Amino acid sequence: MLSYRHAYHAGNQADIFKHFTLFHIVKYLLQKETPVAYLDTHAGAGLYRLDSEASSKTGEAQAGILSLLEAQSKLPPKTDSTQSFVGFCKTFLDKTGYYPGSPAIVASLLRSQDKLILMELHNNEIDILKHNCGPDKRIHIHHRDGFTGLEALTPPTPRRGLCLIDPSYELPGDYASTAQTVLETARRWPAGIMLIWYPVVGRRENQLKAMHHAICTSGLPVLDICVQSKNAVTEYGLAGSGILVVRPPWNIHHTLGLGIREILEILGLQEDTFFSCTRHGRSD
């Protein structure tokens, strides 16, 4: 049963770090003129109102992107990576009234020769996604399971590109499915960069460790970015989140590390947060 709706959590702190990473890896790929393919396994609705009933109910956006935009006006970002991301979010919100999910971020950055393949299984979310994407010929939307869909649709054309694997982890089996999908996709798509978002939740510690071990000891080059509260991990609350980047672009860890540290500083979280940016496997 699918119950997760990202509208309740859009723009929270986990979204900021995930989207910051996605934004800069896409920008890296766009340094070359050759076409790019983007695949999103759990695309959600694509766009989110931060003044909606769902967003107001949790207050997560207020503690996340809205606090970042407010704070950066008093403590302007120093690094180019932070400036460009915060500026993008502010411009998008001011222009559209929506916070961009991963499909909207990538669609805003990619060019006419590029392709987006978006997958979503939730019956309500898929209809909203189709409406929000509009008549964009670059975008191909699939109402299907993202794990099996990624294996079926890779390698894409063009071969150069990236995918985002971002399940809700509602089910304990999502962790094993993510690891299996990553390893199979890496085999099928040797040119693909993969971003895997994960939550840090006490009750799923063993499943996360198993997924993390399977991916980080696979021999693939992996960059692990994790932001976690120094407070004790509770059984149900979200204590932090991370992103595994499989086949990370050269030197991207410096850009991401400096930028995320600065975002933590702007939000006033640096004293209460563990931040790590660790490389595993071979270096490409």
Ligand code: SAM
Second form
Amino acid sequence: MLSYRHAYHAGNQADIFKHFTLFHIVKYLLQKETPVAYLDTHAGAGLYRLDSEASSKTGEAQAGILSLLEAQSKLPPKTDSTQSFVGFCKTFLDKTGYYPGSPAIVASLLRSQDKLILMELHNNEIDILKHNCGPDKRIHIHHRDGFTGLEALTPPTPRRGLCLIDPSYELPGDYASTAQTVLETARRWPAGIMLIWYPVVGRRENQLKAMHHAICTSGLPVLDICVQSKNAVTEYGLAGSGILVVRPPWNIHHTLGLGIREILEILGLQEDTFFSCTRHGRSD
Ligand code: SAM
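Switch from the form predicted alone, shown above, to the form predicted together with the named molecule and output its structure.
Expanding to the full complex; the earlier chain stays at the top.
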């Protein structure tokens, strides 16, 4: 049974780095008029209130997006990529009262000719997702397993596009499923960009290493963005997080690297954090 609920973590620091990366890759794809497909294997609820009991209980949004918005109101970011992302989150929150999850970020950016396929397995989260993101004729919502769903639904029409694989990693097998799904999807969908989020957690070090190795040594071009605390963490705590971008758009590492460094600086985390942006495999 699945028990993870993203409402406790929405808008935290890991969400900021993941959503910042997603935002800029979608923006890159929108530079051309040709339609785009977006597949989200682990969509979550789509929208999150940051004043909810769940959010207040962890305080993660307060240390994440709310601190970022507060800091930028005093001193706007210097980097264009940070400014545009922070501006987007602020406008969304002001207008709707919600922090946007991955489906809502992409739905706000995509155009009428584009398509979104959202998958979610949790019995309650799927109803909230349907309520939050439908009806919209561009959006197709599936109550199903995202790993097998992605393999079944690729290559999508249109062929240009990206997928986000953002598991909760509640099950130890999620790491191996992610690696297997990425390699199979890359084979089935040669034009697809893939974003894979991963947590850095002490007790799952071996599973993460195996997943990372399988994807980064596959020969596919991969950009690995990782933000990790320098402080000692417990076996169960989140020591950091990362995003693998398979088939990254040309030069995106500059945009992402500069932006994430600036976000770390604004949040006052640069002294306590290791940040790396590493390219593996061939560059297309
Ligand atoms: N992508 C969302 C965002 O950025 O706003 C957050 C997703 S959250 C980290 C992971 C979600 O995956 C949870 O809502 C969980 O219920 C769901 N989930 C867990 N296992 C799944 C599976 N095998 N297939 C689809 N969804 C799953």
